[in-house]
Amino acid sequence: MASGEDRLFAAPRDPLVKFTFDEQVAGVFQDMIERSVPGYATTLGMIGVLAARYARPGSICYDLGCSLGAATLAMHRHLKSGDISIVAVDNSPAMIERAAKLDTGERDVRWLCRDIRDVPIERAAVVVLNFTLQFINPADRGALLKRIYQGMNPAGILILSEKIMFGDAEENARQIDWYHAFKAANGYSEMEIAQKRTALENVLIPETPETHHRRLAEAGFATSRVWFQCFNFISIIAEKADAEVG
């Protein structure tokens, strides 16, 4: 989808606005996550060959926090079966417009307009949040795993993308320096890296692998795995146990 150039932070702002995924946003997104996620290609393509392995037909695959819709046309563009829908999700208005003109053929692709803590879950084979956690409530987050969960189908996975910190602060630093040093190779300014992060604050949070790893295990999930980590950020792919125990 066609995108504009992220300038939105490239002229002064005021500290005190907060970053909003509105209009703005979404006419620049696609070329903003592309300059700031390391690896978020790379995490894309994989989302499209995993789902083409564990979706089955009769089954639906969530996007949730969907943006303009790139996951779910991994997901698409990947799936062999046309018997699988997939549910896109954001709540943001501007994001699902755009997404929602996407060309998905003849599949069953739903496109809500919603809170994903909101959405009813059923028949998931396949669950995607990337990059959309870390922007819910922490308070939120560990209701939210155990409702996807409870809606999936026996040996579904969820597929989990986040900007992380770490617990030891020279190495969150060190991680934080390196990841600045990715964006200013990608064309941002120092000024544009500070009011970004600036506007960020108690907006996106970010936690520790193992926090995620341990909210994962509560949520009932018989395994989590890191199979992806380029500075901060990592994507984990957590399983559902081929059938219940007890």
Ligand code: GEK
Second form
Amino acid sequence: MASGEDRLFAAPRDPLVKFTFDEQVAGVFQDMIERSVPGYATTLGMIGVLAARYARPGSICYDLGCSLGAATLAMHRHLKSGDISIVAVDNSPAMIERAAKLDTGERDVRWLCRDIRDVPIERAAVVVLNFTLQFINPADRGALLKRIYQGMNPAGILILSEKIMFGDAEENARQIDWYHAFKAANGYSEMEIAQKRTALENVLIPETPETHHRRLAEAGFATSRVWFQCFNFISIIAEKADAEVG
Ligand code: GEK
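Since the structure above is the form predicted on its own, I would like to see how the form predicted together with this ligand looks, so please show that one next.
What follows is the entire complex, opening with the chain shown before.
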């Protein structure tokens, strides 16, 4: 996937202009997410591993908020059976237009430019929300998770990766400080970090791990476990049923 270098926040900008997934962002998105989300490559790799572990012939994998399709590509590459389709959804035309050009061979991959809150979920083996739920209005998150739960096969899983906040203010400040050190080490200036943070206020709304676990339980999921954490970024696996490991 070709990507320009993310310098979108390098020059002074109007603090009232909010972050959107437009043409400019899509053009540098791969570089942006790799340098801004600690562990992003690990989440993609494990999404592939887990898709291969849980998806059965005839089932469907969903990549909700697919951006440029990185998680879809990871699943496609790991899935052994050709008889597993993938539905990849994003409401940014600039993202979907680029993602739809990915080479996914003979596999049935449907690229939908839609709001994930309206997309039907059925026969789902693996549902991926890789850093997407954080952009959904918190008031809509519960209903979306319930629909995902209802559309999943009994042995299905949801992979939910999120930027989080911590209930303890000191802990929260420490983790954000470490996170900003990560961004600085990846070449972002103080101004870029500060301006991006302002642009994301009320656009990316992080919640605590406790809130995520509670909402998943309320949606019906039997289990939810953090399998990955780096600073204020986590990834959770939620199982529809508490299956025995054997
Ligand atoms: C990855 N998962 O590379 N409906 C559809 N798409 C949405 C909605 C919505 N309501 N709201 C936001 N999006 C990807 C990375 S990025 C994460 C996901 C980030 C889309 C939005 O257009 C964007 O492409 C994506 O969710 C979030 O594994 O930028 O931090």
